[in-house]
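In the block that follows, a single chain appears as structure tokens, in the form predicted alone.
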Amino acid sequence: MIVVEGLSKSFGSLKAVDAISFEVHTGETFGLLGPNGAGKSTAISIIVGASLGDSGRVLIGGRDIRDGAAVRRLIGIAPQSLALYEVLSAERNLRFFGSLYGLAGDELASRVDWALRFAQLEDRRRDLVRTFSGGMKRRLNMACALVHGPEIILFDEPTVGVDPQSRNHIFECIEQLKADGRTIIYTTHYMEEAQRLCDRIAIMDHGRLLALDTLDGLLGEHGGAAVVTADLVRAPADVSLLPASLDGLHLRFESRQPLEDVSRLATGGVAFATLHVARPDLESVFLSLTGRSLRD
């Protein structure tokens, strides 16, 4: 559905996007994960045709994004910076954005009604956007991206600054879009969002694509070992059975196969009073690839 080949973009000496390539399959939710300033929003801007790359190309359904409006009509984008007119009502915002994609008459009215229901803003349809909470604005921003019924939707940090209820509603909306067969690109720097929503995840930093795989694939390749911590009932007679030295009755060790190692210890007579297995997660992968240094 989407093919990105050798995409690059510089701003002066800053290489915002550095020769990235990837494909997004039809019906897939594809995560683009990276810290602030990684180049995610620049890449999205080029992918949707809002700006031009210095080199490389983007194909949407086999057609170059630069081919014009017919290709861009396939796409809906909910940008990180809210694209709303605050002096207009929710309904008039939706009617305006729908008309940009050629909707009119009964079709436009029907799509606006659907979008308001989808965002759960039906009772606020005639209220000015400037009276909305941050979460309501985010939901309307999403609805404006969907009003023309696009096949491909790009969500750029869609939950920034929203309350937990609106955040969960956005998640449920994205999951419904996926169930309906839509193709989604989701950019975020929140690990739990990528883990919940995305079929595959690309990790991006300093304009480069560092890794791309399923969550399980990323964990296996870059996550490192699990950490097992336990308190023993008593020290075993043969401490050579243990994979690490005891600190009193406290045991801590790293393992690529923690359940198998714990089972082997128990079979050998080691009695556990407490046991905790901390498996690697997406945050472990992210920090391994992008570093742990603070960034301003």
The other form holds:
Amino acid sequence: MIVVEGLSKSFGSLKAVDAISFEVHTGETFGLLGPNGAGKSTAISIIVGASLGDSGRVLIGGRDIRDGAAVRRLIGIAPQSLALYEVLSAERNLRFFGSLYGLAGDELASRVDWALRFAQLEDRRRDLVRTFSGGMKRRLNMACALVHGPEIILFDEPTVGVDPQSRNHIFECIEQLKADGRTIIYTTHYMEEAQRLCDRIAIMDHGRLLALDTLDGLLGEHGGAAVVTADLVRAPADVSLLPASLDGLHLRFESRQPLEDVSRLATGGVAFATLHVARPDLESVFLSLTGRSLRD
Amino acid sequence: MRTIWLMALKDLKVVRHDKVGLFFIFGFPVLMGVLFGFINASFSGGSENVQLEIAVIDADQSEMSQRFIDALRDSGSVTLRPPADAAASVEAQREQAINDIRKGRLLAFIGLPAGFGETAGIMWMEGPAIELGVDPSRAAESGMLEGIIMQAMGGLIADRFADPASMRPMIEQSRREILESDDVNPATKAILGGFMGTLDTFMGSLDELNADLDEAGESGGRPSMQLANVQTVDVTAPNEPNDLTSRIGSPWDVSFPSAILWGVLGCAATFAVTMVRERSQGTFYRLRVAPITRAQIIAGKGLACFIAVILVNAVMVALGYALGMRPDNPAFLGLAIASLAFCVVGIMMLMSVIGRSEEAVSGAAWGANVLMAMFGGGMIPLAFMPAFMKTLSQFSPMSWGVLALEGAIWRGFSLAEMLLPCAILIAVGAAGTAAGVMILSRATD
Ligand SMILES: Nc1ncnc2c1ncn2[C@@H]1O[C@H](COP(=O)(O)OP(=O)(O)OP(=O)(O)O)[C@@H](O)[C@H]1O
Ligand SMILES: [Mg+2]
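Could you switch over to the form predicted in complex with the partner chain, since the one displayed so far is the form predicted alone?
And the full complex, kicking off with our chain again.
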């Protein structure tokens, strides 16, 4: 559905996007994960045709994004920075953006109602956007991307500043969109979101694409082993049973099958006072790929 | 077209919420119009160093007429414009002057009739009338000019006394005519003879009077005694030069064009700001991603501004009608307003790309507005400007806007005469739009 080939963009001497290539399949939710300044938003804005790349190309359904209105109609975007008319009401914003995509009359009205429900702003529909809280604006910002019912949706860090309840609602809506077969590109620096929503995840840093796979694929390839830490009730009679040497009663070892190892120990008569299994996650994937923590 | 209309409608809704912008678009011009109306209606002062540019058409070509002209020049209040073509006939020069006044290129002309020199400066002989044609939008200066004429005539009287030889033949001739006349009965002859005898005493007192008049002339007041027979010429009616009925219905006819200027400049600044706000609040991003062309985005913005300018003008014209303004030619007024609106769209486009922040654009826009309004005559009458400012005012599109509006309201312009200011307005609009669009299309981010 979306083909990105060798996309690059520099600002002066800074390579914001450095020769990235990937494909997003129809109906897939594609995550773009990276720390601040990785180049996610820059890549997104080239993909949707809001700015021009220095080199490379983007094909949407086989056609260049610059080909015109038909391609653009397929796309909906919720930009990272809010893009709303502050002195117009929620409803007017939605109506205006919907009408730009050719909607009119009853169809426009029912799409606007749907979008207001999505944004949970039905009771504030006639209030000016400038009277909204940050989270409300963010929800409306997403709704504006969806009002014309696009096939391809790009969410650029849509949950920044949204409270946990609304965030959950947003996730449910996105899952609904997934179930409807929409193609979604979702950028975030929250690994939990990528883990929950995305079929495949691309990890970006300093403008380059470091890895691209399913969650399990990334964890298997770059996550390393799980870490098991435990405190034992007493030292076992046969210490050779243990995968690592004891530090007093404290035990720590790495394993690719932590649960099997633990149950083997338990059946061997090892008594655990505490037990903690740390499975690898995207954090450890990022750490192993860059030597830095994602949360820097 | 639907898209452009949608864009424009959205902008008008956005601007509706901009209270300050609305005040500058609608409130401010009304304020200025009313204020200027009162000023035009009652202004009667002037300052020492004001320079009024006038033409003198001398049909007499006598020594006296030359003295009068010298006196005008020496008054220090007027600059005399030399005739464009000195060889042209007096009639042609006069026509040229009237035309120039009508087009706003000249403040006034003074016509000295043939035979002026024979009687000028002699109190008891009323000579042919001196013609005075003044730009009707300069009511203030008109009063001043009459004062200056009186002053110059007063000077001629003084000249007559300084040179009694030139008076004596006239007195002698008068006395002889009276005494030799058969129609005059002896009683009358005696009275008139006595009158001529006391002339010397009377004339002695004239010096004092002259001094008074000089003062009166300088403060702009009208002398209580008619020193000169001044006949006002209506320059707005070139086909009937002697038609004295003025086309100006009310002071509002004159004050509204300059006031409208403030409203349209308000539109330019306000819509220029909505354009940068589009960028700063991120909505420009959505517009660029939407299935519309950049040309439609820009046209929508321009259309909104155009509509707003038309609205301001409609409101001002309606208000003008209510106050007694009667435009000469409503169709030309429409043409002038449309040209002005197009010009403002161009100015708005250019302003919108001056800076990247709202503060920068609105600051720069209002700065430019104040300059354009000042040089366009929106603050002080052009006549009170130093010469270099008058020259610069030609470069303010607003001075052409005012001229086009005045041309339609009371200057009685023909279609051909309307074309110059309207063409300049449209050219400025086109140039501004082109430059703005070019700069905007390079700013993709
Ligand atoms: N208009 C611009 N001019 C100059 N530099 C820019 C511009 N836009 C982005 N950059 C630079 O490009 C790099 C990538 O920025 P980008 O916004 O794409 O990052 P991001 O991955 O979206 O980060 P975040 O998670 O903070 O949103 C950054 O170093 C940024 O400073
Ligand atoms: Mg970003």
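Please read these numbers as outputs of a predicted model, since none were measured by experiment. Residue numbers count along the first chain shown, from 1. Heads up, when I say rigid core I mean the largest set of C-alphas that superpose within 1.5 Å between the two forms.
After fitting the rigid core, is the C-alpha of R264 off by 2 Å or more between the two forms? The answer is yes, as the C-alpha of R264 shifts between the two forms by 2 Å or more after core alignment.
C-alpha of R57: shift of 2 angstroms or more between the two forms, rigid core aligned? No, its C-alpha moves less than 2 Å.
Does S10 show a Cα shift reaching 2 Å between the two forms after rigid-core superposition? After core superposition, the C-alpha of S10 moves less than 2 Å between the two forms.
Once you lay the two forms on top of each other by their rigid core, how far has the C-alpha of A273 moved between the two forms, in Å? Comparing between the two forms after core fitting, A273 shifts 3.8 Å at its C-alpha.
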